[in-house]
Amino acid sequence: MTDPTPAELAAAAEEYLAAHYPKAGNRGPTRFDWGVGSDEVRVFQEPDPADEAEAMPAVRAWRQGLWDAGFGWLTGPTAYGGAGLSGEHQREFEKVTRRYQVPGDSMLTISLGMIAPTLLNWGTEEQKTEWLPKLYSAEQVACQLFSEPGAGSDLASIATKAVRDGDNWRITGAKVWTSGAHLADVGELICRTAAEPRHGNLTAFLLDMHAPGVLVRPLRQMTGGAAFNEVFFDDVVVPDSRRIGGEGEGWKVALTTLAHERNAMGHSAFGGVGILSTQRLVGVIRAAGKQDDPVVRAEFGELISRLRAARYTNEVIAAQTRAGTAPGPEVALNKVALADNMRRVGEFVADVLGEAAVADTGEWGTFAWTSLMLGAPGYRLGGGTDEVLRNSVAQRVLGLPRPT
């Protein structure tokens, strides 16, 4: 059979999707008006345990819809369920998506943008024919259990141990700051499973987060919110069947996951909300009677170049990507820059603001902002410190030696 053009795939997405979706209202022009609708600015999505349980049945039926259309895949192996199109394919697929009102996949960030991946790079071919379809369909969803609260950003380091019986590994430990541990059928799940070498003691598992002894309670943050857990470990039985990749390779195969999460957390739609709107900060300066100061002037243009360089980046790594590079060690530019942006902003509108950033009056614009700026230390830790990956970038981009 021929596959669909571009145009013929956005047709029969547009047939699927009208008969199953409302389709969106008009959003009107995008300009930021001061004052006007939600102040919200966030670092990262906090949305409330209860109410993400309550949209997750939702989001599986989306994904199981598309998934039984021949759209839950677009671009994967048709060996394990995808449809072997284009990037171009996919890209007509999401501007008809905007159109409707769907659920999307903002929950299934880690189960689709890095375990999928990891899997299709890792694992076995029973692995791969089982696992992603269930996935790409949601029927299972997973999370990431890699930070350990021993290990620090050394994730050579981590002390969760899987011990061999048999056919079978037995796991003991504990991993912290795992997002949507709360949601999951399934994680990635990296465990010491010897004494030595560093990074090649390492294994990687597939685990059954329902499984007895799995035991996830949430962290409540400075910020308010609680997107993160902590998981825990009871002599868990996992299956030798759900190792991924060889004894020893769990370093290589997390390196793996955290590239694609470098990529998809610098990105700028990643996370945050409203905070990296030029338009918002221009609002900040004009409400506090500082558009004329012209410290806050020079603060302010030095802050946009960094924004717009940053974008650039991001973008020369995402083209790269579409072209069918898989991220490499070069992505940590964007998490870090994308950090380091976040930190910036929020010393910035607390320049501006002053007290009425800390200040709960109530009014419009202000207050909002210590979401921010109490946000904004975390993503500096999330998917490596900055310190890490700076490393990094020396290290396997710039080919720099290492520090002695």
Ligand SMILES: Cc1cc2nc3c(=O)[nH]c(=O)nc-3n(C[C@H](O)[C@H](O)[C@H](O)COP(=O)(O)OP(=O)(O)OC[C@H]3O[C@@H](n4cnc5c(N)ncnc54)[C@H](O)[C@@H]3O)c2cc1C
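Rigid core: the largest C-alpha set superposing within 1.5 Å between the two forms. This structure is a prediction, so every number in the text was calculated from the model and none was measured. Positions refer to the first chain, counted from 1. Compared with the form predicted in complex with the ligand:
- Core-superposed comparison between the two forms: CA of A195 displaced by less than 2 Å.
- Core-superposed comparison between the two forms: CA of V59 displaced by less than 2 Å.
- When the rigid core is held fixed, the Cα atom of E299 travels 2 angstroms or more between the two forms.
Given the form predicted on its own, corresponding form predicted in complex with the ligand:
For this one, just the chain is written down, with no partner chains and no other molecules.
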């Protein structure tokens, strides 16, 4: 059978979505109108745990439906259940999707944007055949178990230990800041499996989050959400068949995941209809009556040029990815730009709105910004801190020497 053209795929997707989901509003989310609809400004999805638990079955059903209909992994290799189609097919599909009210993949970013690509890269044939369909159909949801209380940027110094026990490994230790661990069925876990040398002593596993000895405890953030967790391992048994990559190759496996994470996070650096939307910022300026304020106009101009610059960088990286180049150290640029743009947008809005930004008066589009102001600093840390990513760009993109 020959592959569908992008237009044929779009028509098939339209038929599927129309049969299962209501149409989005007239203009869909391609425009932002000040004062219309929800004024929510969310940096991270941090729903109440009860709402989250309620939302998850719909997200799983959405993915399972896409998988069964052949839309679940359009660009994936057919050997593992993908459709083997092009990035253009994917973009056409996403265009159609935006016209419908669907649960979407935002709760699956780590699972689909980071862990699945890592398995595609490092998994054995058996692992890829078993796990990729499970992840893309959301039968299983994955989290990322890297950071520890004493090992964030310095990931190579992690202390969680895995000790060989015949065909199994026994895991003891603790992780922290694990986004979505409370929703996950499996986790990509990096452990220390030998004393020395550094970087060569780590091994990666796909851990069953429901295994005996795994304890997940939520951490409350200043935004009010509890999207992170502490995860403890008390002599947890993992079969060797769940090892990702070779023994001692955990560092390289982790770098693959981190490159995908920075790519996925930086991807929205250019804005769009979300929190970095130009229309939304114009709405704020007009609502505050500051459209003729020369200082506000100058700051707005600078902000827009930064958003544009990030957008063009994003397009260059996207073109490389489409051409088949795996994300490299340059994706750090986009992640740094996104974190910086979020911070700047928060500060700009705080200046324009003044007290209205911090007082919950019920006025549309004002207090809603506190989520960005409190949540944006997290973007400077998650997926690698600004300082560490700048070092990476300096050394691995610009070729500058390491500090002595």
